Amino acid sequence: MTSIQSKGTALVTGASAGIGAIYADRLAKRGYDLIIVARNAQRLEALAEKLRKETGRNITAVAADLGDKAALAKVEHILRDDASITLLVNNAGVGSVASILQDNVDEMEAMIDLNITALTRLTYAVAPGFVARGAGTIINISSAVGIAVEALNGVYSASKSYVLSFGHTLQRDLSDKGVRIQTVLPAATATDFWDVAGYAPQKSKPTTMSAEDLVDAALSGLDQGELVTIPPLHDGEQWLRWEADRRAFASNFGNAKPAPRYTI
């Protein structure tokens, strides 16, 4: 049991397990009241179970499949109307290995439809409420693949660049109105992520970060003010400079006229 006071409800998706189950785990020992979220019923009431027991939080475990219509509503109806709500982890997603020859359109389209998709109306349907409150967290979960986009199969690392813009956006429109917004950068991470996309054996490589390290790092960066958050990037000046580079070359782009290079 905890005496931590409350510091009100996160509500984490993908909650089931991997990252979302560790995130559960760390906001609950940090004060937070849960709304856990998952497509596995069983396993995410057993966690709830565990976390009510360990910490004396207030767990609700709601079981929903974000990449179908009218259960991602229904999320989305408790971020609108739950005011005790002050932290939202976009974490749900899935991803793939495969290449463009080897995958089924239909199976990228779903991958969109979780990864961009719900995350988006998800972080819509919490925005407005944390802005008139004055205050609330949004972390949602990228990839180091939204930077390095040729490592893993293409629809799953344009994925992770839209949160990762999406997230720089939010920074822009939401942080002076009480809003902190974190973009976390995992590299491989040992979870049950690398079965589902068809590449078991990564997750034993010595160069893959436990699920543990990921989230206690991204809770460190989030304590820290960090913005972004890479976890397994050791020079964090690189992040810095590298995005100054990117905002100083987009200044690059106002121009009525083409490059000479295009003159015929």
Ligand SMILES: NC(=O)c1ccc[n+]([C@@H]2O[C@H](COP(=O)([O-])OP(=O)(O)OC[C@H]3O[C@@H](n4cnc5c(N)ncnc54)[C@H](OP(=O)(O)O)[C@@H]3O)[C@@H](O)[C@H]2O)c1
Second form
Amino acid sequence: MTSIQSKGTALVTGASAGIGAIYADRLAKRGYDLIIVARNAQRLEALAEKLRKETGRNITAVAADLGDKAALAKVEHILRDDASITLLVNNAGVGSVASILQDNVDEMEAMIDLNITALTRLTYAVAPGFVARGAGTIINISSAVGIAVEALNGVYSASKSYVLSFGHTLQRDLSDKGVRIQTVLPAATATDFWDVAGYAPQKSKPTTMSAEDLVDAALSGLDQGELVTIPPLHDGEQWLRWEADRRAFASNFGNAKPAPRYTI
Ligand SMILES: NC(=O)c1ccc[n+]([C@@H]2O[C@H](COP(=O)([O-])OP(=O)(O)OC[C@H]3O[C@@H](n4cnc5c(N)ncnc54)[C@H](OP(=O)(O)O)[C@@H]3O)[C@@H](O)[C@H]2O)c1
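Next, give the form predicted together with the ligand, keeping in mind that what was shown is the form predicted alone.
After this comes the whole thing, all chains and molecules, with the earlier chain placed first.
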């Protein structure tokens, strides 16, 4: 039991395992009460009980399949109505290593429902309250393959590019209203993600990070005020240069006439 003053409530999705379970642990130890969300009620309740004992925080487990509209609406409702919520961690996600010729399109649609639609709807649910209260933080878990898009399954990579782009526009729309945004790009991390994605050996490769190191680094990035945190990228300046180039490049599109190279 700690005597740290409460920082409000953090709602963490995908908290029954992997990266989300470590976020739950670290945030409870930082003084947040928690609402932890995932499908597996038993694993969620076991984590809730452990963290209650260790930290004395209020921990509520909400079993919900975020790919299911009705269950997702229940979590949106919590985010809209519970004014104690100060932090949303959009972490729940699934991946795949299969190519378009091996994949089932229904599984890809389910991935989009979770990785994109649920993350978007939960963000839309929480943002107005954060703006009204002039404070709140949204952490969205993207992936290094949101940039290194050829590495894994195309729909997965594209879903994580979406999360990165969405974070930039959330920053544009919400940062002057007291809302903090952080997009986190893990690379390979040792979780059950790889069993679900179809390449379990990745978990024990020497280049794979532990979920504990990943989350501790991501929270350090949050403490440092970063908009985008890439824990495995050692040369942080490389991201800043790439981002500056992107913004400079984006200023070159305002021409009514096509480029001369397209003259017929
Ligand atoms: N591990 C990596 O190498 C890696 C790299 C880059 C990015 N990421 C991203 O990190 C995030 C967390 O992944 P992880 O590595 O921690 O994977 P994980 O260990 O497989 O955990 C995924 C979590 O999401 C929950 N979840 C899955 N489907 C759900 C659904 N339909 N509704 C609600 N919850 C659901 C799972 O719980 P239930 O089964 O109980 O629902 C679990 O708690 C994901 O967004 C992933 O894309 C992971």
